[in-house]
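The data below hold one chain only, encoded as structure tokens and taken in the form predicted on its own.
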Amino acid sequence: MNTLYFDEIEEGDELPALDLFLSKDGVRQFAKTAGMYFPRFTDDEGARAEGLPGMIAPGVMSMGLLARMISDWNPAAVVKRIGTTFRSPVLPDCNVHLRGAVTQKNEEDHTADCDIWMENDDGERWVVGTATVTLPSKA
């Protein structure tokens, strides 16, 4: 993907979609990198312990695959702030689709505050938020 600047984006954009497939070895690999090697990241019988209905993927990877659609949209945007919603746990094991569009151009800094999504196969929005990023400029 090319660099996209300020004024190339408009509100209304769509960002690309990035879809794919949440494995629950990615996620017991996530969990484990990031110290968050819980029964309830890392397999069904101790998340159902926990009152789960299975494993579920830790909220700071899908807050990070979000960072992801955003630099896969845009390699030199820079991401400010994201806040997300969590509706529903995030269940491994499938297809998962992370969308985002551009809700409003700010002039003075240069930001684009986006609002952004994970839903599944289905189209329930399992988390979604919003995020500012800062682009680059020509001039």
Second form
Amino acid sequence: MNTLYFDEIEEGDELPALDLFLSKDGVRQFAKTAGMYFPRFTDDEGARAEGLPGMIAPGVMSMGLLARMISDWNPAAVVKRIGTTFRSPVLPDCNVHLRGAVTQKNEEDHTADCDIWMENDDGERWVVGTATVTLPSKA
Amino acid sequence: MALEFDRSIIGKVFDETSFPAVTTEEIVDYAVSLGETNPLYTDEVAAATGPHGGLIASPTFVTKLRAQKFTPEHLPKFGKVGFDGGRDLELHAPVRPGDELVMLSTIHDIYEKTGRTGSMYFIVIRNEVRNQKGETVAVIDHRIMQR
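The block above covers the form predicted on its own; next, return the form predicted in complex with the partner chain.
Okay, now the whole complex, with that chain kicking things off.
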């Protein structure tokens, strides 16, 4: 893992993409550790009984994966703020693509604002958001 | 059209939930379930020599805390169906093993938005998480959408 310093990033930089296959077992595992072991997050039948098309991934799991993308990009970045809007239910057993880009560098506090999002194979953005991270400085 | 309801419910703490001390296992399991490999969140030994002198929880860990009461008793109902609209998370200090967290819940805002498909109502529940030293570690704004 390599530390990325504030001076080394630029506005417009893209965060390295995180492409994953979101499996149902992976969602169940997350739901269990996050204390969200509810039917809608564990099985299709239980989810349908709640009026959903099938089992879905918790919104906070998508948010957690976006935070992981930031950590993969720069393990020394400290997330100060992360906000996400859940636009569409995430039905697992599919590929998800986590993306991000630096939109603004703030010299006074060595933070970077980023756009972050999760999309499917068709480029539909299921989850969109922004994050502000503090980056280490060489100075 | 202005939404009509008793605005005095906004900003009042309607729930205070205390949690058992955070364990190392909980922190590691949560991070691993997201595929995190950052040793700060997953490796107690490696994290000991890191910037925090020990393991810390990954940023969204606090979203797993559940308040005893999700909404206040007399929350007016604005729509028939509720959706999880999203979260905003502000992080002020890291969560570490042994932390005894307390979560204070308030209704932060209620507002209406009119879109293509009609009116939608947003209820923003604010969960402030404090540690045993009384420091605010995180503020989570949870947007519930009703229509």
